[in-house]
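Only one chain is shown below, in structure tokens, and it's the form predicted alone.
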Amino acid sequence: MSIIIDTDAVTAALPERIKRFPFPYSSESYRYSANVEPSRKVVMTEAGEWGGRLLDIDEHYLSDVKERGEVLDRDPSRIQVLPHMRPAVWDAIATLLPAMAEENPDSMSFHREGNNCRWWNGLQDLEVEFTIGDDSSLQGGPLRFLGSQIQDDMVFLDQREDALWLDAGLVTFAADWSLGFDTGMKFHEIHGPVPRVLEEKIVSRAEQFLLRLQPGEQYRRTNWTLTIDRRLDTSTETYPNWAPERGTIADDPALPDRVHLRVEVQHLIRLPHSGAILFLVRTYLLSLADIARVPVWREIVGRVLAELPEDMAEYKGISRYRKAASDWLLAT
């Protein structure tokens, strides 16, 4: 007797954190490309969907703005703003909280009379009134307070001399990177040590794509690596605390539920009044067992992982243990 698996309600049952999950891949092999799409378009998934908005709100919402501020207490360096970009941190407050407040209005709302502001945030119990341009009206100055409203990590990205320039930014959830070290830094030269997309002139094209968008223009792609535990905090300021779990990891037998898919979904907006390039990074992490739960994903990872490059899989530190997690996957 056959048995029939209705695959609809084993979806139904899905946890929304899996639902939810910005699964990145199209295929069961994965190379490096620019893979962007117009910001807010709705993906259907073989769980549920994702990108209808441009600031996603979770369950993890108020735990991540909390870890967050507890980061940058630890480490102010996580907040760089080149004296120039001032003018873009504000642009990017008086664009991202009224998008914020249109797309849960239950919550949050902006209202702006000149330069005049009140923000209303009811999942923080938080109404606070500021002054466009002005630092000291809001606590901690204005790239924090808004670092505190969204889930999001932040870089600001200069246009000058016919190039991008990394000037400010405010990123405490790298994967294995320092906003302090490139701060100052080019385009071209933050993605030197990543392999194949300088030769394969991804960087230049990618950085031609920046420096066409219109002020309003929004778009976004994903990346994606490996993460030991749902670590959002991998920096390499960090790096004496996760990296040594790479090496024993493999052999872990509760591998499945420590090693997590790390998805970053990166909106793309130029600045209406600035003209800066913001790139908005948004961490999320599902871990194997529960990508394994749904069967088609499953499958995938598992391929992916087993067939990707060396040189790629060294630089995602993931070579020491992509194999068992692989092999885990694909003899669910």
The other form holds:
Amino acid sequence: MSIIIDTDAVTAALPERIKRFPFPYSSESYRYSANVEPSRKVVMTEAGEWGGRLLDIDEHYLSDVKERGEVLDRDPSRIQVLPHMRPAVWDAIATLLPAMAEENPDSMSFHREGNNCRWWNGLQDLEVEFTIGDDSSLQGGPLRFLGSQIQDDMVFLDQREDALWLDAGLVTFAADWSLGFDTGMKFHEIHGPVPRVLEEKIVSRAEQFLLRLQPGEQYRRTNWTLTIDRRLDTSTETYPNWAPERGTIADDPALPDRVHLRVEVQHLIRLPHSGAILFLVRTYLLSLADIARVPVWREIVGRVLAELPEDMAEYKGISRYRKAASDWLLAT
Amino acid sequence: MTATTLETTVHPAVAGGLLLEVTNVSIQTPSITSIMFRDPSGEPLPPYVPGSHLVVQYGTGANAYSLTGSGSAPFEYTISVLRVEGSAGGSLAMHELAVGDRVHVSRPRSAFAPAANAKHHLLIAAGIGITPVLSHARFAAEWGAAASLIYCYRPGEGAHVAEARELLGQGLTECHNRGSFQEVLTEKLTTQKLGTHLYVCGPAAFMDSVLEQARDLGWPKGLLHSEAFGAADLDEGQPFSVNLARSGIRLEVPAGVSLLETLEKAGKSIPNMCRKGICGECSLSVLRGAPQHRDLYLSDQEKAENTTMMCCVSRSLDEELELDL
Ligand code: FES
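Let's compare: the form predicted alone is above, so bring in the form predicted in complex with the partner chain.
Then the entire complex follows, led off by the chain already shown.
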């Protein structure tokens, strides 16, 4: 009984970033699975809850979208739109902005009449009018604009010949992959390098699931890795900036504050009008020091990292420091 | 749902859908009527993918009809229905709908989507088959995509002809008999630019013939799309029996009655949506026996594996099937 009271006292005092963190593990070991569930389903955690919204806006909102803008200024290849995906991008705007306004009625609103739209975003002190289908009506183009309003990365898949093709996207916060490289590829090809995933038929099943999603349906799943520092942009393009630290972090006394659990909440949406599949990838980073403030999380993350098979650790790029991380978490 | 609704039981195929009001009924031709539905409170309706269909409940039955709009931010859904005398009753019931009636409909389902990367959309329709391709033509016009239409109809029986002319202009070819249609078809099938996708909708024999000619002329399968408008007219099939392994019961499925209906009558509730072998909702696991697959949902490979079947349309090649139910 006293333990429960203690836990409540601890969680009550936790900051929002911990309370709302999408803790991704349901047991003390982790394997790939088709862990798909309906979107907007609230998940209770040891620290609080997450998942009630399609587009989560948190304390990092303004800094995240600012950072995205800077990445795009430096490297425009992080936006890709094959010409036939224009309707899908506009469909995403017509779907996501109203959803966001509905979830944040005090700070946002969306009005549409025919193809003329008005969008107000009080958090950015922004009011714009634009016309669906007219790319010049939004500065920087529709996809860049949409990327300036949400914290999520976006990947668009076209369905044809019974397969899915990555034909558009805006990805500035990728976990060690590259949109520019993958654009135009098949869903199957993109997942080629992930160990175990192809053998276990997870990609085929996921693809079958996606192929059968009906317009308007929304599901989600989580994925995770580790990242050093609260660094959102760990794409292949910036590899030299972040990868070398993976070799030295194990001996860094600041490891608990620097190593972050990186969780992606991925929404899988069949857009209602274009029929394209939209992946929203929202990245959350929480330091091990923060993780350790929730005793159950400390234990689970420690065990998951210790138990993870070597090929998966290698693929996630964490093999050189995962032991140091789990040792720290499991030492009480 | 309001208390004034006459239909108290919602058909499983429209469960989770919408309750709409008929706001307009217009005669297209002596045998084709267009019906427009809106949300009773004037709210916008869910957008839909061009070529989508709507399942509409009538009395105790439900039928699928193609939506004729482009699907962009709709405030109304419009379907056009051909009166088929002596049919199961759906088309006659649709023709009796009047302004102010309320009906249960499904959410729009996509089963005949345009290919986003097509360089040109070659649309081919016979009779009431115009409805889903009209939706494609509108979408193409809205996004500035290239489209042409061969529309084959009996004189005086051309639904939506005026709209087709306006949407497609020079891109529309109208045919009133087989000979002229065949001429135009051959010409179109042999002169398309690379990257043209073909979409055909109409009676089954018409579609088969168009698709066969296209394949014979070397069109790859990935460029050919068809909407099985007449899919409801599957033949009655042979009677067979099913053994439900988990429930330990055996049921007879008579000719002309689907496995899904038989299971429902026996008190089993099977998720289902289209009841036409398109949506994939009614999938069942087969433990023993070879189903006669008549659906459009499973891939050829999945059909060959004989481990799943769509119980709304598929039957049995063997005298008995054993199901995991
Ligand atoms: S109910 Fe749609 S495939 Fe059977």
